[in-house]
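Take a look at this single chain, the form predicted on its own, given in structure tokens.
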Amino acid sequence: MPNLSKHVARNLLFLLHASTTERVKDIIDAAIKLSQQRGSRIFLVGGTVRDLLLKLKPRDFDFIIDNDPKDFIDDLCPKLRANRAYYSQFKTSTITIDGLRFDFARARTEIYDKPGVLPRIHDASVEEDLYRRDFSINSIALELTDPKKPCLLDPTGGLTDIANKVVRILHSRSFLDDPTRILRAIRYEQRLKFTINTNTRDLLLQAVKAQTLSTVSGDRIRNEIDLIMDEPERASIFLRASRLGVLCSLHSSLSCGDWVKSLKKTGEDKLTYISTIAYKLSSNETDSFISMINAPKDWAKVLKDMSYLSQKETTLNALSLKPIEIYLILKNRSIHSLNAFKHSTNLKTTRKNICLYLDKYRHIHPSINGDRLKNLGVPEGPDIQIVLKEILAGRLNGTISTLPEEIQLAQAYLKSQKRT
């Protein structure tokens, strides 16, 4: 395999140091020193190298080493006082420091026994490792074993594809072996402002048509959705996925609608983004989607609440709604879903009523409680709830503003009951 320009490798090393903090430099230097002590090789690889070439700040740092990553991290961590995790199935160790991930993986090949399942792992050379990756732009490695003589490995033409702004798959069966690469290709394309090349697009569409995503576990699909929701270009990613038929392949109800457009408007909150997916979904469709992705409780809550809210969209658009009616429709619904719904709906009165609830009504509560009402003579049971509701209605519409006024309303209720 030819070594590419020493100038490019040195420039990458310069960019690595220029774009990272002193803490990150110390971690990388410690890893290089440990590799030298062990007589092994260490490479910076994948998205980290790609981002450096694009003059982007690396999100995480991925390394390939040619020995056991568990032993490597066991020796490295005491020097860094870092949290660590080891994933034996993939021969990968991870340390997390200051919110940044540093992954150390044994150079390996992967064998997929059938579509959608996780691969079997075998030790391999660094060159073989680069050939087994997803896209050419992620198959570039910068050897750091001797920082004075950095070496760049690019066996699949990743440098050319980066220069041409192209996302290109490496193998004809790549989308079949791991269908999550379908979503990953779109994510890279939109994030980097690249274009999926023609052959890759054809293979992607074939995999979508073959329903390969249905072979992937719900947890892995949810992880890909989670990663998309972290992207600034989340709306364009989902829009592109819709146009390529990927969303419908994931779940039949996920046709592109207003929920995608609302992703551009919502604030910086993951659960708010998640909840937008259920806009315009029925209760049954939402339950099916939650089951399909094996959604955790917080996801399930916001998705169900958004489905409920979208079913109340027309009701909330009525000009005649009283404050207490708005309150009772919206109470106990997630703030994340309410905020997402506010941006999703095109009905002005509905949006106004949501804003009234968020900004005002949800903060209003009676001062009196059930025990105090019982002391005033209100019978236990439904009467307590009736009085509390009337007091809340008065608070919401402004006819009641003090505790004495609440007591007065309760006493008036008691008198009316005695008359009847």
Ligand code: ATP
Second form
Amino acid sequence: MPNLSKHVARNLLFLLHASTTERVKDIIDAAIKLSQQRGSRIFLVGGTVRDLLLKLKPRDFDFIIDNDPKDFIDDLCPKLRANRAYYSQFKTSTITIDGLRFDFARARTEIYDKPGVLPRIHDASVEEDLYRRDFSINSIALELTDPKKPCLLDPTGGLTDIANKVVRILHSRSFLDDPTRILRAIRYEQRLKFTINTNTRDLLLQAVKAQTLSTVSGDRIRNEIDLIMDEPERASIFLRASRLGVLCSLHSSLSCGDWVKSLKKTGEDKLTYISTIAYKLSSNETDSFISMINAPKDWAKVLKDMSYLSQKETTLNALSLKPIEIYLILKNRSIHSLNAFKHSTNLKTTRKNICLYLDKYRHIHPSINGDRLKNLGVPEGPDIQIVLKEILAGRLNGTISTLPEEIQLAQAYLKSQKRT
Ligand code: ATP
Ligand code: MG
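In place of the form predicted on its own, output the structure of the form predicted together with adenosine-5'-triphosphate.
The next block holds the full complex; its first chain is the one shown before.
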């Protein structure tokens, strides 16, 4: 249907102009001009075209060119007064301008020697390049070489899949070649409110069952988890991944229950979400997961704290716990993990105690300090800690609330020590 595709191409160009700033238009125009000068073809592709078709604002700009992108970008950068260019092993050059990413990739094919391992690449035509991609909805290209005659390339049926709101892989080995596509499929499905097509879902489940994710490096898995964490729909993505058995195939005890939806309502942040998946991990499993994904320090802290809290879940459920006992169990634990734990536990008293700590206890501090206690005659060493703890316990109970009362309590302690 050449007329329809011409019409869609023109419409896409219109949407591109309507949804971008003058600065972005200038960048795209400069890239088109440069391709014309170099006798190269230039296409918009991937998420940019998909989002334009869905009337969404593109998050970044993916281009394919049939020329070396390093030379291309070396020529382009000075014209844009942009100097931060990055060149990847996959013949992709990236520049970031005003927080927006512009990727220029050499049209290529990919050969996967082993499942999960990064592919070998070969220069190829743009049409071939579209077949090496993840899903049909990401495999539509808009040729801009002559912007007066924009052209649409849709060899895999992406337009129809976008119209039917379907996520579909392009060949039956896709998830085996690159199992990160399992996580990507769920991410797009939930983000765009699409459905993973039946055949794609069957192949996804087969790939999960065959433990293909274990063939992927921890760094790539962490990167995919990180991308999920950045999504507004992260709660639904986690839940879907958990239900399809994907989380537990990443690590046997990773999980996520319905309660993750309550995090969405309270608008919790990224680290809180990261904590949630460690709810059922033992301390050893947490350590092995942290080292598997090479977790950064802040992730490691919240994952460990979540696992610690899970181990204290029953202890914290005792009605008889005193405020100071709750305080001592929970102090120094990350607020993100405490928040995540509050939503994940089913134990009422545990939840109540966590809330008491978060809302009240953690904000209570004695007015007196160690030096002042020394001046009052409390000997250096463990006595100071004992008195400080008693004062804090009194403050948390509400039996004392002023500095003079704290001093009185210290003096009573000194008296009792003299008697013994
Ligand atoms: P987003 O809106 O999340 O940025 P995107 O579609 O632009 O979505 P990117 O991760 O920026 O996704 O990748 C750009 C394009 O590169 C994708 O649209 C897809 O065509 C291709 N791509 C990315 N990752 C893969 C992969 N693992 N396998 C095959 N193709 C991929
Ligand atoms: Mg993108």
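What you are looking at is a predicted structure, and each value in this text was computed from that prediction instead of being measured. In this text, the rigid core denotes the largest set of C-alpha atoms whose superposition between the two forms falls within 1.5 Å. Positions refer to the first chain, counted from 1.
Residue 207: CA moves less than 2 Å between the two forms after rigid-core fitting.
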